[in-house]
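Listed next as structure tokens is one chain, alone, in the form predicted on its own.
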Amino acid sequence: MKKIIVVLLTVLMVVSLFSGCTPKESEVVKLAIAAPLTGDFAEYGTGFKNAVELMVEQWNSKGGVLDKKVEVVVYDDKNNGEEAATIAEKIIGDSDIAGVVGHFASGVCMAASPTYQEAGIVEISPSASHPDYSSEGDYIFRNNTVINVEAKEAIEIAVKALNAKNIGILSVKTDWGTATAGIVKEIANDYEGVKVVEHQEIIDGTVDFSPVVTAFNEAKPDVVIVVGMYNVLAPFATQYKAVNPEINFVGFSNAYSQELINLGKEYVEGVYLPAIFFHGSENENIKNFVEAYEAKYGSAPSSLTAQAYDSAGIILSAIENTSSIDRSAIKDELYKISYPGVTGQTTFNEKGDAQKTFAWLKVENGAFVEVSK
């Protein structure tokens, strides 16, 4: 009798032991931020976490999501793949993280992908463009456009509005810039009466661009397209307008910033660029999202600072709509959902690539504008 009173004694004290280490279910959601906020691409990182904090800050001004608060994690990847790698590990690790924003350029979002993917958490990278990253499995998305169909945007721009028949491309010596230069010359070969007559590369952060410049100045090409970011195309255009006034210049939509006006002056004046957001636009919805992003922050977004502020809004929609944070109903409601942001409605399709539609962007009077296409 006395050894079945100290069984019992003994299993009422384990039950009450674990009956006060229940877990308590977590009231927060949390959205990790990865992107450079140091090093040579800091802008970009710093507007992605502007975005995304700005996005959170309006969910939880209307009680959050799910009557949860929802918080933003920050990490600074500075474009270092072995960082994101890291940075990833960590993540995964946090159960309260819902989805990530981020990375920033493709290379480094492939050194982290691998590890989302295989730990079942929704990456969306707002600038990735790589035709290789959301293949890396189905938690993989992009808000952003395919370099290919990008490449053919700026081509069409070269040859509608500037009537360019013979084009020069200037790239950046990364993975992103030599396959996008290359794709470039692929589809140039699709338009009749069109050729590539000089093709100079690179490395970012060049500071004297007096080789290429009279390279491109021995070919005459009419347009020189330019596979790089702001840092690239205004001291280019700077150096090459010096030189030969009368050459046009298309870009990427990675160079759509107040940076490029800043740097480049009057000598980005004319420049062309495809992108899928404008932040003069007179929609409504566009018109509340940068009045709001200026008044916090003093600056205008970019596009792919509107590209992370509705790739934070798609993951917390994704969450309202399926009324759970279980990461793998996160990732089924990413290829329903049909999201009506600040860059146009979008939809994934069957690779996580997201589908839009590309405005074309001129600098004109120290400003960008839209032009019909």
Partner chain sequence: MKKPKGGDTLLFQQIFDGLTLGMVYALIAVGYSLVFGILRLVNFSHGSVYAFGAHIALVVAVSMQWGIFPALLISIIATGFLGILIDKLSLKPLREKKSKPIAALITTIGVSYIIQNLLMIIFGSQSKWFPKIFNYGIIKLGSISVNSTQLFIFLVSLLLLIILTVIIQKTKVGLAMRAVEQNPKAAHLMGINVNYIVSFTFFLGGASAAIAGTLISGYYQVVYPNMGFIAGLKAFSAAVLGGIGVLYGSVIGGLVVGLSESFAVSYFGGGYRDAVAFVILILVLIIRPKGIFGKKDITKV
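Please show me the structure of the same protein in the form predicted together with its partner chain, now that we have looked at it in the form predicted on its own.
Next up is only this chain, free of partner chains and other molecules.
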């Protein structure tokens, strides 16, 4: 027993000797990506990883950041809080890591973020939407919209683009759906002459909307704001339009999917929705990103993937702007940065929430098109 302790102590001393005498500045800047690469949410994590690697590759081809090569370190958290906390410990221990892009689900992010905050390293989640997440500290950011911003945008579309006076709300009975519907109602009341005339909740997965349509048709809204994914919006629009072809719909950005058009066909013509990333945009920046992504990975990038791409770009830009890889300097820079990304011009508010500009999309002739505000 004694022998083992002696050996261990000797090894420890030798190791600390070596590590102690290397104050030489590192040759690389590392960017950590922590996301689910296996398990149920692997599709999102893989998108994050692909996007960050693409961004880093593009920086490196231009000579890296501060004349240093950028390196991506990838951690698989399996969308599991415990894994995420362990990974966070590993990340803060590596002094070359300048910032973290990641964690996917809000709950997982919040298991890891106290560690990042304590160690003082910037974390940008491309996907967390829980209101409390960014309040965990000044190093904690999100490059995703908080729901009330998007809700306001949806009402804005209804009122300005569709001249709605009477608004109906259809929402799915989930945490997100119920909360969002509540926020939509609240914001709608701030508009002059606008009122919510009917609110119906449905279980996610409903395909028969006839009783709901009857209820709406009786209340006669000009526009129905649909708080649900494409699989709610498309059949609802189909059944409502059959009874009343004059009705208009506004969806949310998570209904922004080719599946919406595949499923709703001519009945989703004229459906509006707000989105921060428009895949078919004519914008040079976005076009280049979509082309580069498709060429490299053979699939189209989703909104969240685009948000991960920008998150990496934001951290690297912050490093370049401050000309240092000092973690607290990077953090300070993020509050000042205005980053022209593929998900719009991004700035962060004092909580660390990204302030996004939304594009208004409309389904026209079987495709999404961007409309001017």
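Positions refer to the first chain, counted from 1. Since this is a predicted model, take the numbers as computed values, not measurements.
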| message | Which single option from Phe277, Thr180, Val232, Ala112 is at the hinge, given the motion of the rigid parts between these two forms? | response | Phe277
